[in-house]
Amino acid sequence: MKLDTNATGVYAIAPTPFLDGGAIDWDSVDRMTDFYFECGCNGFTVLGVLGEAPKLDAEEALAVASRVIKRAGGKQIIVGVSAPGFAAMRSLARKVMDLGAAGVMIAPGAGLKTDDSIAAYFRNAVEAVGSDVPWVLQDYPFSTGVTMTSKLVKQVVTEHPSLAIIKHEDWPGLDKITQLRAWEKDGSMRKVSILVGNNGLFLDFELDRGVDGANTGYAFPDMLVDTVKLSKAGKRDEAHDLFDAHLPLLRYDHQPGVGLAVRKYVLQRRGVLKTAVMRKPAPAFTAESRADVDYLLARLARRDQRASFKLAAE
């Protein structure tokens, strides 16, 4: 099933798991599937930031996407196909809608400045992956030192009908995201879906302006699940209070670089992954900051009983 712009809900960023000599960990990749549509996802990301794709080999890539896409028979699964040249770009991204992907995600190349350079750009990535594609333009200006206007966006939006979801991680972003939607209301801008990213830090209020749910890589997807839905049923307050539990810990993994880091090692203690190892280069997660982690999710485990979990080695 194609991505199309009613995309809601919450379609996870997954990490790719790996084992302690660097290979890629295929029991995890399946464990990591199943998580995901059991916590109430609609869908998932694999060989996004999050998913350490720079570090992945074109044939590691491949695999990956080709084992998630199987495994979850069916369901929407969204490949990141950024890539520095759009020949491999392309290469990746029929290749993966050949095996049933729902999509594919695009951010702007790195180092581009005026607005002209990047609208051609993807235009060129278009040309590239197939205007046939349902794709989703990542904003994430953090990341890829690319800074979008709402215009740009807008621009962005009425060029390309294959264009089904931004994924918007611009920060501060709370009013861009208003005058886009204000755009979409007075019919000078097409209706897209609009998901959030940046781990989630800003769900709550992002919901409040109108977003259409999140496309982020926190280890509790199944909270972002219910956030969702509760601002979505009008319980405003309710979808704040389960947010602002978790907030002490979100802010602590959306630290750059050992965020990810935080999040496997929280996903290994679900359960979910058999190691939280990083694939070199990677940052140091020292006994301090496991420790760190450790005493949040004891206190969060107070307010969300989905917290509390044990190492088996414990």
Given for the second form:
Protein chains: 4
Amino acid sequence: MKLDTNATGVYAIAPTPFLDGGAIDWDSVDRMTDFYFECGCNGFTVLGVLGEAPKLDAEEALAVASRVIKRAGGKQIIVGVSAPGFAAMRSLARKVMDLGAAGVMIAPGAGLKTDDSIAAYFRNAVEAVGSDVPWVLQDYPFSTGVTMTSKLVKQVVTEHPSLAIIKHEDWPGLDKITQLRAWEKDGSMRKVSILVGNNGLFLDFELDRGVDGANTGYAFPDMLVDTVKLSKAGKRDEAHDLFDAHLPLLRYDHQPGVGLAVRKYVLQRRGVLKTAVMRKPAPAFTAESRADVDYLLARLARRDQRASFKLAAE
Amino acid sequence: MKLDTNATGVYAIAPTPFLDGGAIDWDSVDRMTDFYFECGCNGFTVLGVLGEAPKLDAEEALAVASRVIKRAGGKQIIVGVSAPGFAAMRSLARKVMDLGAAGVMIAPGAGLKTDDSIAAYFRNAVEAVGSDVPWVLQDYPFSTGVTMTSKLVKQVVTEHPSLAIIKHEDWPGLDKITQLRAWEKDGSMRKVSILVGNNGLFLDFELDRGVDGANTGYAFPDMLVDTVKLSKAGKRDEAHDLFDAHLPLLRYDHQPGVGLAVRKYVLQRRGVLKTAVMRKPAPAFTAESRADVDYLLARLARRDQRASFKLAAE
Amino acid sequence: MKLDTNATGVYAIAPTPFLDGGAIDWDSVDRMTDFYFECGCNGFTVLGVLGEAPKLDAEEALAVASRVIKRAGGKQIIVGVSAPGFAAMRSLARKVMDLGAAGVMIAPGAGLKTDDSIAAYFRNAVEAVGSDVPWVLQDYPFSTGVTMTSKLVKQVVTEHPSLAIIKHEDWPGLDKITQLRAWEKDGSMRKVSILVGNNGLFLDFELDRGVDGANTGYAFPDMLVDTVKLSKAGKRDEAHDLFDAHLPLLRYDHQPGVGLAVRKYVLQRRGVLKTAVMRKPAPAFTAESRADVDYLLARLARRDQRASFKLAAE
Amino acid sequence: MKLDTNATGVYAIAPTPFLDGGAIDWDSVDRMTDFYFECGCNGFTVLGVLGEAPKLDAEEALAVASRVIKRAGGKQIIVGVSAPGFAAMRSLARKVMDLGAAGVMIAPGAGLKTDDSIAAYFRNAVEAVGSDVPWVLQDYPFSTGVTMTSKLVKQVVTEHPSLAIIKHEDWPGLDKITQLRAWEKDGSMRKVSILVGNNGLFLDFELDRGVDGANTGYAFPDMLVDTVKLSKAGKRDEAHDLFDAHLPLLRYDHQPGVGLAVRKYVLQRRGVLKTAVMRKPAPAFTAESRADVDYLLARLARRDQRASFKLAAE
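Would you generate the structure of this protein in the form predicted in complex with another copy of the chain, following the form predicted alone above?
Let us now look at the entire complex, which starts with that chain.
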């Protein structure tokens, strides 16, 4: 099933599991795939930056995508295909779409500097992956260094019928959501799906502004699922209560670099990953940081049962 | 009283209050000065980026520093003197020290690219302000674009006896604190004060790592004061409880650009500032954002009485 | 006499002369002022980056502008007023215009990232300096980090009748000139003056593309003047011949940082400046580099008499 | 034959030839390979940025390297293996070394910010490609955004016995060469080969400072070869004379983006490439720019016969 503009709920961003020594941990890949769907996700994304994609060679990247797509059994898998050139982007995109991916994710290339050159980049990218391939526009200036105004996002949405989802992770970004939704309402921009990223740091208020869900990697995707559900059901306070309970950990998890180590560690504690190993170059995950996370989990467990797994695990 | 390496507790970062139309609001300057000390701060900093310093001309900047120093009546005022050139830095530093400032704050100049050029920058800066003037090293890569390793911070601390305080706002930065404190302990770096910035987003764990306090602009400096006190008194859980209650608002307040608008608005709601006006160029502070803040304050009031002022004000 | 869109020929970019020890060398300021006009320049710019403007404090900056304007006796002096904030920009612009400056030069602020935010910047800047003050738009991405498309330049020209001159120093930039001149010809952009900067590294071909002259700091402004004249007189080959004779030195002079040291040294050799002193932070100007420049001058002297001064000086 | 620290003379940087439509032009690949050796080059580099490497997919990149290595018949081919991750770097490096490459070229990854992180990057890179593989350190801050002090270059040279060549293209960079050669002389750094890049814009003076040759892509590698020979033979003035004759074109060829179009066009005029086609995204190479290059070639032909091919070609 291909991505379309009706995407809603939660699409996780998946890490790539490794064994000690750095080989890909295929058992954990399978377990992780099952886990995301058990959590209530409607799909997930592999080979994003959080998937340590640049640390995989071309064969490994394809193998990960292939394994996950098969395991997902028809559920939606999105594959990150951002690359320094369009040839590699085309090559990966076509292969994973043949394997059954639901769509691809594309971020603007580093170093783009003007509205026109950003728009041109997406025209080249869509030509490369094929204009029939549904795609997710990753709008993440903190990571890419490329800032897009709401107006430019609208232009890109309008130029490319194959754009299905905006992965919104601009910061600050709340008023951008309000603007885009207003344009959809008054008919000046076609309706697309807006899912938020940036680890969900503003998911609570982004839902209030009308987004359709999240596409991010926080280690409790089940919390993200419930928060979206509560919000969509009109239970605003409950949505905020649940979100606020997780915010101390979510904020810790959101740190650049070490955040992925935190996430892998939590997924290991939850029994999803066998190890928390990252391939080089990896940030230090010190004993002190690990103790911080344990403390955060213990505090969280008082408000959300799902964090009490750790007691059982020990 | 000049700054020294024993600085502890909370030093706020102050905004510059304006009237509608953009003139400096001197009454609010006075009220704000009193407010910070009533909150339990040991001092505060003016003319930082959050003080909209680049929007003041040289005379205004000096007038603000002068007014605040007088009103503080001997308590410690730090003045931001970062400037595109050393002449302006020297000029402002010498004038405010003559007026009675406790010290100055210096960030590395934009565009510095190697460890050696950063170290050289601080040698030039200390020569400019005078090697007898106590100063705060602002280590804030997100804002300056300049990244300093722990090793380089140690070098700068060692080269400059007049460096009194590290304003630590690196991100991620917890292990950097642990490293610096370890070097102090084993004698390889002299003891200085470490106060944290970055809106206090990690104050809870930074205290666990051993910092002396905070030097930041969150609109509830009284919460920061209490959190530091609880932590220093060994009441770790209580410190985290108080901090976590504020985290949803603090995170909202931490957004680049619009964060200052939020902060001024909250200080207005608290009766400190007459208006929330920012000088141009100012980020939009939309009705939606204002409603978000009101909602956050209402939720916070359930856990911290200090946020219930808003009921009284209405 | 104020700047207008008819500006043509050469406007030099002036360094700020210092004595050993770093005090401003007022005799050299006067001599330099006379020199530029004797070379055939129609005016010159002070307090640009090449004028070490950030190393002057506010009083010094004003004093330099004042001295030069008086000495110029009614000829056109442009003053760089780029500053980190609009208050300082306003303050300096208004003061120098009162003193008799012909106009001001404004570059887009560092860190601007979208077409809309660049356009907004210039609206704020024009409001700050006053919409009656003629100005030079400095389009220099290498230095500012801000890239403007031709389309955006057209928009800024159209929005601001007070914009008199485009200081074109984009790289590559030849086709941008062709585009802007085409828009003037077909009426879609009003006619302005286009003067080139970037040390004149492409002046030969920029003249072929139709620019009106140069606004740059190469240490032989008399060569720039002659090259422009030859080109405007239709003597294309002669213009290129003269330019090519200087290109080895001009290229050497064009190096970031050390280029200004080279320029000051050549102006010293020409008897214009008493010293080649730069204020801190200054790049090293090594004995080897000085020998390189001497060698370049000796070679140049074989093709342009104006470089044989050095024999006389020794 | 593997690279070693005795590399001297000229190693060209090769473009990737394409046919109209964008397919790789294998005939031109062969002709180009022969051409570089006929010009007197001792080797050349493929799959650098100038080789449009990011526009090739993994299979194509390998095929280009393979074809060129075979054609070179034992002469030295260097392969650019810079990649966003170490897995791709390892994969490509090992494959091309198996095919018979003489060594690989590695630039520091984008975004590295401190001396320590740059040094760590090269440790990871050398581990990835294998510590027995000779490599070229590409020191090109303008392109990579990563600045290395002389001291740091020395450290990297010292840590990695497999580093054979420094491709020096820092700007300004003359004093860096003098420093490195001085350290070699006094024994504080082992002797390596220093070849210059940056299109050879300072080759004349870089030779005076003691470099061993060039590793760059200017479309007259035969001129580079002769200039190096003249300099090494002590004929300084003749070396400068030849270089200066080419400088107007070389400077034009040095423009970012369009420079590659110029280079391909000149190589087409010289009969080396069948077309000047670039793959997307390609800079515009306008009729005006083409006319500029024709004019430059005509002027050059008066001083260097090698540029008179164009008459024959017409």
